[in-house]
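What follows is one chain in structure tokens, specifically the form predicted on its own.
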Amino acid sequence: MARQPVGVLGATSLVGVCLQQLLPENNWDVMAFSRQPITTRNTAHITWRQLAQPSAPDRANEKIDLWICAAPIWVLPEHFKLLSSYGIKRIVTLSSTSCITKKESTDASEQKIVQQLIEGESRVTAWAAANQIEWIILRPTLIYGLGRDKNISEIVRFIRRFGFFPLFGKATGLRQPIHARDVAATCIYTLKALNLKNRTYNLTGGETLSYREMVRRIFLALDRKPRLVTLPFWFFHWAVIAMRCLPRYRHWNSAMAARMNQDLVFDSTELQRQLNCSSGPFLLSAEDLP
């Protein structure tokens, strides 16, 4: 089977770390681009292109129909010029759930990614409406893994430095962590699945838990008894002021507290049966402990 080529935006991100894995195993080329400067040499089956040198190729005999962009989805406009020139025909991009689920936040940080998140999809539509191009947006819920990701790495990272994790009250908002490999598996297939077009589709993990159980997962994967700490939500908020003093906890807000009881649940079922595909429960294995 001849291979096929696939352009790749974000290649150095999280999802993009599992494309660069997953594409050439499934019989792709891949031309992978990234604003990082290129470090990697190129291989048999990908190619590496810096954003920032554009001017580079001549793409008088580079055509690449089909494209997925794990970068934010807020920064792919910025390339709409670019796709073009590789005579695009087909995306799957990323946005997140976050773009529901922090819809109603107070807090001024996570409003401009929710902000950032809806115009970025309506840019994305709209550009690819008026060019002909087909889309699928995919809204993952809570991505992990790696060691890289900013959600269950930060609880790891806090369980190992202080011993315990915080929680406020029971804690019992439910959550569908998601592993990043998982992701990009659902980006091929969906890239692949040419009856699905100028579609959003939210994306789940395969298991459903309480965010106390998850927090009590993470740190039995670290080989630890479970010290949770229940704190009244008036302590929980001057602990985080605290804590935003120290760079890694910066990002960190009395929001992610309140949280902790909602339930941020998806269906992903219709595009689960689609592509005839699924993903897995919650498990965190070594290489995914930062």
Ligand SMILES: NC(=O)c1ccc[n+]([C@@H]2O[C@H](COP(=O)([O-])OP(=O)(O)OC[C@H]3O[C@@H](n4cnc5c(N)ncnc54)[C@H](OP(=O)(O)O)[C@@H]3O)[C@@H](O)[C@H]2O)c1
Given for the second form:
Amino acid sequence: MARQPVGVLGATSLVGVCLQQLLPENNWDVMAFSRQPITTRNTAHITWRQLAQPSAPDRANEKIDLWICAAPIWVLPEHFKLLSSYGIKRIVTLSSTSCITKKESTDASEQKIVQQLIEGESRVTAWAAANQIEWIILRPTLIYGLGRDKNISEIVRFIRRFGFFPLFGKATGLRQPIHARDVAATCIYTLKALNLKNRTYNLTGGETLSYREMVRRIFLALDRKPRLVTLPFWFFHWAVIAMRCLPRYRHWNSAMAARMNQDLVFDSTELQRQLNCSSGPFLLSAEDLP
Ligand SMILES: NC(=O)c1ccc[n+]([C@@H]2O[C@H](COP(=O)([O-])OP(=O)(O)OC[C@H]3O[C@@H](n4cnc5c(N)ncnc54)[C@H](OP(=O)(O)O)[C@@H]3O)[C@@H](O)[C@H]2O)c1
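Form predicted on its own done; form predicted in complex with this ligand now:
Complete assembly follows, chain above in first position.
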């Protein structure tokens, strides 16, 4: 079967790294973009290109119809001109269910991300509609994997450092973590499913479990006895303020604690039925630990 070209923005991201593996294995020739110069890593089926500064002219001399964006959706508008110069016809781009789950967050930085996601989505759909480009936005739930994510890996580091993990209340809020490889695979299936276009889909992991159970499984993956310490909210609030003095925990906030008891649950059965694929359960292997 002839190999097909695909452009990937955000090719160095966690999902992008999984795309770097899956796309060549599935007969795609990848043009991978980064702001960094990475030409030394060219392989038989991946060619790296450095993104020009937004103000510089892009000189594309190849045509690439199909694109995946695994960079934050709000940076995509910076590259509309580049994509148009390649003659883009169809794009699958990642957003996040955070634009729904963090909408009511009391934390200013989370509010900013929600705004960026919402504006990013609307700029992408308006641009695509104006240029007859087919678009699919996938909104994954919590992404984990390869020890590179900002959720599970952070819990792992905390447990390794302090030997316990603090929970607020019963921490029964439901979660559907999805492995980055499943997100990447779904991007590829969606790109090929030409009957799907101009829609936004939520994308979940294959298992729904409570926040408490998720943390318990992380202890087990680390081969440790689970030590879950339940804290009252006021204590959590002040502990978070203290933790924020450490650079690694600067982005922690008490809204995170409040969410431990909220169900953040979505349905991606329609998408997965149409693509004839499914996501795996929450499983942490050695390669997923930082
Ligand atoms: N982490 C989660 O739990 C989660 C959940 C749901 C959705 N998502 C979404 O999934 C996607 C990937 O997330 P991630 O955590 O894997 O990302 P990440 O590791 O933070 O990587 C960010 C990527 O974006 C690229 N990038 C950043 N600014 C850019 C710009 N101005 N122009 C071009 N590229 C730029 C970076 O490329 P270079 O540095 O190489 O240029 C890098 O590849 C994002 O869209 C995110 O919103 C994440």
